[in-house]
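Take a look at this one chain, the form predicted on its own, written out in structure tokens.
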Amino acid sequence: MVNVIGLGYIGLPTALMLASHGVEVVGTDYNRDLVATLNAGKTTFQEKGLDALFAAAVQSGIQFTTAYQKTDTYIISVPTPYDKFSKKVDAGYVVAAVKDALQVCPKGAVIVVESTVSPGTMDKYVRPVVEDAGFVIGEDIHLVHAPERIIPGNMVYELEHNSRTIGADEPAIGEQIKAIYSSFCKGDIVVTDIRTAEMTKVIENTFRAVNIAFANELTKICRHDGMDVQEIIRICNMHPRVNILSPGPGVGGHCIPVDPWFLVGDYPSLTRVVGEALRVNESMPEFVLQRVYEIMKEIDLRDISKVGLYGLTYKEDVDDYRESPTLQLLECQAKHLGQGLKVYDPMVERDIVPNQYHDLDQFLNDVELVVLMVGHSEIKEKMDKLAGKTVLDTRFICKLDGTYRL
């Protein structure tokens, strides 16, 4: 049996594709209110293909529960936050679920750490805690860290199709969690050393990283000089080596703006394009903002709260709003002039902003210039509704004449 602690975006997502492929689950989260949702036969959040999926383990015999459970593999997949001010990683949730799987767990038990950390996290935080419990390292309790490699929108075909990395002290362990994981994963699943396996996650995220702040950064220097940066990356991108990406209103969700700060904080003499590169990415919702105040003394819109931004989740037609741009915004709009732009989203069903609106048509009846933030499917497809409005357009999706751009 495996207990998967932690059931959020990634760990239930993760619990319900080893149980609908043959795996005995057991979900454990001390969100009560989380797990009796499940229980009742609902899911927590809404992706695409997460309902068939979770219909699935069900039928498989999934369980749901509060309590950590006496058995042999543990994937903890729970939230590591960075503090703001250090760029450290907090492990403090990692540390709390290995404590409590040390409770129950019986000799020999495989402890697997899913949730993305900073290089040397499982040597600094991990270790000290199984040993401070008395356990040998390697004979009464195995570590392995398997960083996951998925986003929102896609989770259920990229947890089946994306390649894996298996970091273990020994590689017996390593094939031994690989062939649990191998009862869903179609890609690769690379066994190697701890230490690699936290440095590949956090890298491949700060690769991206490093790559939006550039097309965002290019998109600065265009509007500097009144040139089109779209037009501008489409003919640069005819170069056979080179892959400008599509600038945009910054950078959000828990991975991408997040990671990379881990390598920022333990090494922060050896980063500085790196940090560099976060803080351009950081810098957009601010610069939207300014090119929402040109615009509107452009067309001498005098009222703040005849703005509205359409959008908050961090990209399109998820429910995620975790460091959205938008909500980075709305929180230098409140620094300048305090609340007055209007907010919706047809993904967030529950008030998170003031001036939140959850009917689209009573949202545009309301405001006279709308910021597109997020490209929703429903937008792509109602964009004649935005006709007769004046559009800033942060996602280069609108067509309309007259259309501002970044």
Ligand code: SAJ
Second form
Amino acid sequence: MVNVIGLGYIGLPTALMLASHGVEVVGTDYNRDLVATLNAGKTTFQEKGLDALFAAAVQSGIQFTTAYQKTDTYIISVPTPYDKFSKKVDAGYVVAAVKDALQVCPKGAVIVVESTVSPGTMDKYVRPVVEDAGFVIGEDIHLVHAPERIIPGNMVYELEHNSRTIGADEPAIGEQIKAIYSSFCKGDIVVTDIRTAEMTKVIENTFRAVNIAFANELTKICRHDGMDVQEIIRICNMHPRVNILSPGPGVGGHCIPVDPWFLVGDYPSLTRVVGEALRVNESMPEFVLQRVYEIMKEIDLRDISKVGLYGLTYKEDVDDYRESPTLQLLECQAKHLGQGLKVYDPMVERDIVPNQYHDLDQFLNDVELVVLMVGHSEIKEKMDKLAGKTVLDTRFICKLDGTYRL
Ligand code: SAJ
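I have the form predicted on its own already, so could you send the form predicted in complex with the ligand?
Expanding to the full complex; the earlier chain stays at the top.
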């Protein structure tokens, strides 16, 4: 039986996928409300294909509880936030989960950490916890790091089709865990050592962050000289060895703006490119705000409450707003002692910020300048509703005449 610890954005779909492919699974989370919701037959966030997967897993007998199970395999998928000042990983949740698993696990158990960690975390934080509890690593307890790679918005598909990395001290244990993931994963599964697995995961997200930063820098260059960055990138990408990502209003979520800082935090003098790239991405919400002020001047709009931000989540068609560019923009505006911008997001039901709307028509009724911060399917399908408004499109999705771009 596999005990999946942490039933959030990664742990829940992983647990469901295992269960619906014949693995006996118990999902554990310390959040009683979350466990109660799952036991009441409901999922806890919106994701394409998740509800169907949930139904299949329930049918297969998955259980949800707050208690750790006595079993031979634990998959830990708890958050790894970073400290905003030191930029280093906070391994507190991982360490707590490992300690709790050690309280109940039998000798010979394998503890798999799926959470993204900075290179060296398993050595620095996890091994000492196991040893301090009196276990001999490699005999009593086996450690594995198997970072996830799935993308919110397409998690269920990617769980099944992406390749995976499994880092283990002992190759035989790596193969044992590979067999468990192979129950559902059709991609290649590479077995390597723990440090390599830690490093590859962080580098994958760093590569994406640097590529997006390059696109964002190009936007600033093109804006400076009135050139069309989207067209320039489109043509460049026709070259067989060029693949520039899309510029945008900033980089949000819990991975791309966070993981690269682990490298910068650990190797400050060796990460000049990465550090600068992250700063370029962080400058984008303010760049958008400056564009808003410029456009307001150009169209002679003086009332900031006539400006509305479409989208609060960190990207399209997800309900996750952690570290979102819209939140960063609002924070930046507040620093300038501003307020009054209106906000609307069809994916966010709760009130998160002041002046938040929950109805598209009401929102549009009250604004003259619409800033497209997120390209949700909703607005792509209803773009005609923006006719007659001034639009600043930060996502290159609006084809209406007169649209302002980044
Ligand atoms: N973004 C751009 N331009 C782009 C692509 C993205 O501005 O061309 C922005 C998005 O709008 C968003 C942010 O970047 O604000 C991050 O979104 P994302 O879709 O690039 O990535 P995440 O954070 O949803 O998921 C990433 C993925 N990593 C890679 O593709 C290398 C996913 O595979 C990882 O599993 C995930 O991080 C994670 O958990 O680490």
